[in-house]
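Taking the form predicted alone, here's one chain by itself in structure tokens.
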Amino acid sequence: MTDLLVKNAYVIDPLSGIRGEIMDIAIRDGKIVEDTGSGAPVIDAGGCLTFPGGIDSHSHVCGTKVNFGRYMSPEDMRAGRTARKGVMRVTSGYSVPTTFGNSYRYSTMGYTTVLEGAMAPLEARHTHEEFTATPHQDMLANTLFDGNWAIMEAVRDKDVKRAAAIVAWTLDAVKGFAIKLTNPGGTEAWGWGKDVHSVRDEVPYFGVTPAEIIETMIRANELLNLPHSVHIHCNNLGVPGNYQTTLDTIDLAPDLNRNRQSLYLTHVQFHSYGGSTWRDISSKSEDIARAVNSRPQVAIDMGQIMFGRTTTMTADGPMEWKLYMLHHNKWSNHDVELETGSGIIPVYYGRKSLVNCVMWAIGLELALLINDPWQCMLATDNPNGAPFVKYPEIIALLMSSRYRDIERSAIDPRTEHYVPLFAIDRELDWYDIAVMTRAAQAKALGIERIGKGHLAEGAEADIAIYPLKPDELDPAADYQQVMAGFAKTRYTIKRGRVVARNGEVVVEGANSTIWSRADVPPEYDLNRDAEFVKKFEQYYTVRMRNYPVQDIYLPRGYFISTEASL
């Protein structure tokens, strides 16, 4: 047995209802237990802020598009270089680091679980290879269905059960975790040089609309009883006036699940723009927040941008083309047969750009205007809005209106005429931050059931101890300390082992890959479906028998099993 005792921790654990108590945490064999043996090693937290391990519910860190982002920006790979030190390997990259660079940086910030925001099923093997090379975080993969031909045929035929069967087969085959829709229908349209601009536009050659895809997939998801809801990147990302499309999408979400949302909208900052051109772009965060506040069946993440250089990457091919036309920077598009696509372009967000300043304000506004932090998670759509290493700075901005006012003086002075940010005096507290970076993610992803995101007895012993003493500092005034404290834990504990201490990784990692498997009745097993098999063999460039990801790609795979209601 491997025991560890954390003493004198200032614990905030929202899923367990703990709002700030000095307490001890006993660990045995990687789990939280009631007590340890008398000889257990002891870590004295000394009254420091202690959270469950951080969970990033939307990030782009592994897979073919991420790897191509590394190829495209050799200048980025020359940044962020670290030498080999102890168990830490050589790393490089700033906005798109190597997999070990990502893992070490997440660990030093106290993050222990990461969801890759978009995995193309056909290219899943590469994603899983990079998961294995991200040693300290348990990994999950949103699986793209936005332009899946078989899904769109099921939508056209109004056959929700067949759509569910396709999802079940695909997630099992590629070891994916959840349904991801990126610009539903739009990326398939882009393969024909077109796009969709509202949820009611028709996808060329398929006779379906984004609204029909979204509605069908929400109901298919619930038939499969999957742990996470449908995870959506709305149509019209990054286009002035697109807030109406976002509102229309929110209106499509029924209230179908007692335990979590029915629809998770990601990087909503990019979908909250008013105006008709880049010249009159404005914030519509108030309208979006009002819609979210009135619908508990919806959850979002911020998609905060931060000033500086980064790399954008998404399965939304037409959006990246629009960015190319704005920036005229190097650009790439990629099509994944019968499934989805992607695009990549490096960008720079500047304090002297009015458009960028409005975007920066909108993300913060969403977090401050949405009443319930359980409905708004902290994320940057890493690396699209900013690299995740900016999270401590975002936390400080949310906790300190004084810090926001200081930033106000450094950005384009016209910004305040287009955004409500500087009229908002709300300041989030430690509990809100714990919700937005841990508890809300665990609940939204449905992984609290396997011991993620909390410190109750039986939970995974994933713990972050920060060099911050809530009883001794005021985050509104001491925002610099808040930034520094959240950037580097005193201890990050992963499954009962100290993996990082004072900003240095101290042990080799051994993560797990978490995926979903829905058990369906034999009549919905697509391996036995002659029509599905025939079309697969006719249109894909790989044999159906070669498509599934073998177990060897998941040396520490763990699946959440559900029983489909078909």
Partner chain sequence: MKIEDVVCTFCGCLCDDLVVEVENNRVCSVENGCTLANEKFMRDHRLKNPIRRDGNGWKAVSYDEAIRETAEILLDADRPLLYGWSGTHGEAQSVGVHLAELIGGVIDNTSTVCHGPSIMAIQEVGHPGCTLGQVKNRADVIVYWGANPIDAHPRHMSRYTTYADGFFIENAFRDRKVIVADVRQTESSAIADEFLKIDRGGDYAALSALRAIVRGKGDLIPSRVAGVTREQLFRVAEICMKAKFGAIFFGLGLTMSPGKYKNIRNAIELTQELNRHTKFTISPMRGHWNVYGSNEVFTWITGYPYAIDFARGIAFYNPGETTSVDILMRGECDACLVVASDPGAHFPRACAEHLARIPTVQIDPHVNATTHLATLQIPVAVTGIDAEGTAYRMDGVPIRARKLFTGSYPNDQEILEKIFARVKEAKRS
Second form
Amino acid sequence: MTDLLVKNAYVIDPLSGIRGEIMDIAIRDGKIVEDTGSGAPVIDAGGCLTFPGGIDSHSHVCGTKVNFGRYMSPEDMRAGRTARKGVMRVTSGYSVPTTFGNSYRYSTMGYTTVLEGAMAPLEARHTHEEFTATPHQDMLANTLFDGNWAIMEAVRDKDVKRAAAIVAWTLDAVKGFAIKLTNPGGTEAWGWGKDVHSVRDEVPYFGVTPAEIIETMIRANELLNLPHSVHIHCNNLGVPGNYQTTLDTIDLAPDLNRNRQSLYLTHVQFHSYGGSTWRDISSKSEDIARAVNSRPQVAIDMGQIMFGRTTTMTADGPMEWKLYMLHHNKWSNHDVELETGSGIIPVYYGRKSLVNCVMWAIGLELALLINDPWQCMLATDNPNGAPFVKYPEIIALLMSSRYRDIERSAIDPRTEHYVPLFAIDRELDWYDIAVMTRAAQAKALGIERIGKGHLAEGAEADIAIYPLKPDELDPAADYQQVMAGFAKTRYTIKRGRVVARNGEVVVEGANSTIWSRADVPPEYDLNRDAEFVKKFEQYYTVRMRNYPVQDIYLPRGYFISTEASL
Amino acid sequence: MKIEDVVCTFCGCLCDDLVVEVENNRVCSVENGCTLANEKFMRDHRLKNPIRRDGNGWKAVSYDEAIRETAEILLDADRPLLYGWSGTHGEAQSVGVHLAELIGGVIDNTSTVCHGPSIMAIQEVGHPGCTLGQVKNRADVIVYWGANPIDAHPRHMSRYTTYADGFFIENAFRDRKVIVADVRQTESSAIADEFLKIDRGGDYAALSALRAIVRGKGDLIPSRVAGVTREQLFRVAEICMKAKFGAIFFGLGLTMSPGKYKNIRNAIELTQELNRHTKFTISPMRGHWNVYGSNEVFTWITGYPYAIDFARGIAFYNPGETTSVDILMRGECDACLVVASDPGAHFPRACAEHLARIPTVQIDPHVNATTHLATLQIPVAVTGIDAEGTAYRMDGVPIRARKLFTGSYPNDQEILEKIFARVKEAKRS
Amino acid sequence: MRVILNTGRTIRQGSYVERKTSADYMEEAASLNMNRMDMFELAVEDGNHIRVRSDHGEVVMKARAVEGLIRGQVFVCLGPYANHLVGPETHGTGMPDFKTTQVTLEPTTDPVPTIRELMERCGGVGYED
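Switching forms now, from the form predicted alone to the form predicted in complex with the partner chain, please provide the structure.
Complete assembly follows, chain above in first position.
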């Protein structure tokens, strides 16, 4: 039995309805308990702000394209390197840190769970290898189905149950957590150097539309009773005027689940543009926020951009090509047979670029205009909008309109004509931030059921204690302190053990990988489906028996089991 | 016992459809394999036990002794080099990187004398590529440049390109055009629809000419470029631009020839140019079955694919300085650990001479040229035969190599972990 | 005779690469592939020995006539024989000039060394398997 007692914590635990109380937290064997035995080691939180461990519900940290981002960018590796020290291994990288770099930096910010935003099933083994080398966070993988041939055939046949069976088989094979659609249909079109431009465009050869893929997958997801909803990166990312596509996508979402959203839209900042060219791009955050506010069945994350250098990487191959045609810097692309695509280019978001300033404003506007913080999570689509180490700055911007005004004077002066940001007075409070950085994520991902994102008895003892005293601070005025406080926890506790303290990592770490397993009736087991097996062996270049990720790749694997309603 | 879907751990094609029969801890038949696979599985001949140089001869030593001595050599070294890694599984490579970090050494893999220049080019301009199945199912134009797959990757054409039927390509042999560019005729050039026979050292110029034509600046092209006629260059550019999906594969004919990484850069930029017209991808023909895995593993741990120097505590990378050939040529390293490769055979003589001067430990299943240079060799299981583990195919697809039987040899990972533990223990005290 | 030495993979080299002590491997690795006209000019036939010299070393190999090589170019599969001639300079790229070494050819009756002998010349101690 390992006990730990955290005393004098200023706790905000939204899922438990705790909005800021001085409390003690008792921990035994990695879980929150009623009481510890006497003589348990004590951590005195000294009235500091204490949240459940942070959860990032959309970040690119592990897998084929992330590693290629490192591989092709020695300049980025040089930009953030630390030496071996104590239990910490060498790290490299600023926008695409090495796995240990990601893990340590998240850990010192109080993050204990991270969802990798895009895993190509064929290359899942790679993602899992990197998960194991990201030792401080429990990891989950969104699994890409946007260009999956078997899925598109099921969509064409209007066979939702078959689509569900394909998802169940794939998640089990690749130890994936949830369904990800990245530019649905567009990644297949990119196999021919093409793209789709609205939810009603047809995918070449397959003759299905993004709308049909999205609708089918939402229903398939709920048939499988998966913890998370469909997680979508809409069509037309980064294209002026794309807000209409985003609204069309939101319109496709039925309300099918009582516990959470039925559709999660990621990095919505990149999908909220008005105008028709880069010259007249404008913010449509108000239209998007209005749509979200009126539909409890959707939740989003911000996809905030922050000024500076970063690397963009996504399964959306055609989008990266478009970006390359704008930047003419280096460009990588990696299509994955029968499944999806991907692309990478480095970018610099400048305060002197009007387009970048508009983008920066939109992300903040979404967070400020969406009424319910449970529907809008804080994320940068790391590293696409900015590396996650910028989260504290974003928090400070959301909590302080004064800070926003100061930033206003540093950016392109024309910005205010294109965005509503500076007319918004709202300042988020500590509770809103707790929701937007952990509680809403736990609910949206459906992992509050396994004790994530809250501190109720029985929950995982993942805790972040920040050197911030809410009673003594006015975040609107003291935004610098807010930023510094969220950058470095006093303590980060993972499963009952202190893993980081005052910015120093103190243990090597041993994470878990969380995946979803939906049990389907035997007639939906694709291992027994002759047609599926035949096509697999004919068109993949890996044998079906060599495709599934072996258990050995998940040394501490944990699956959420569901019973499919098929 | 017959085992199906066996992964061949020879070349970067990483074929995973072999059927292998095993009896009494020996492979007795191989189906679906190429000549290289048959030789690898059927005529496997190992060093029996660890050996240590003893004056002008050799003597057998125990694994424990060999491990202890290796740890001592590494601890005693001021500038150790840990080289090789392409012929073992990722889990062992990972231990190797941590070991290099622990002792402040340099770690490098065989890319350094293979596709290192390709990596340097990719770091300049990126890499538009794809998995091999994308090529198999879609490509109607295939280009092999400075590569001879029939000799080096014997099943590349039948599994992924020229002869492989795919979803959108029902009759591969009829529906695909094959272009080969090389300075010499090879078995591969013999089956090409277009063979660009390039003057030695002329690859860069020929690639530039094609880029110019694709860019619409064809009028700049003289009547011959690097031995290739203007007419043929135009014909080839036309075939590429009219392709529905084109795929370039390039080999050491580009990376080792004058221009080195600039040749690759030019080929990549030609690919990027072609994407303005149609879909085109480019891919290096990676040689060893897991050389790409060594790049992947090194990268997620250190940030760099090869040639990493930990001497200053951080990971430092500068090809041309921290690459093995340069370090050996300068006589800089004072100990070398060679794992799963053979620099004695594959490095210039001056490098081999330095390896003979310093304590060199080799971890490898076979007697090879480096054996004669080494002070110590530790034989291990062969991944894909009596050891399992992760490998990355030339296109980045990770596949787990199977273990066909349990033999008597420890695997690379086990040996390296023991060395690591000893070094760590010694550093602590 | 002055020629350019090119190196690369061959299927035989690959077949025997994990049995470097075998006669098969030595036969392939020590073969100097040549244009017939060059051989004619040097007055050598298939199997005759040739001393190959570069600025970096010298080694005796066995001539072999092949199709597909132009005059003035010879080809040796990558391996210890070719590497006895290749220089270590990488011009800041990490990669030696494996495909463009200037060499001279001269017929000889000296024997072709074994790989073990080559490595002993480098300072090693031969191991008998």
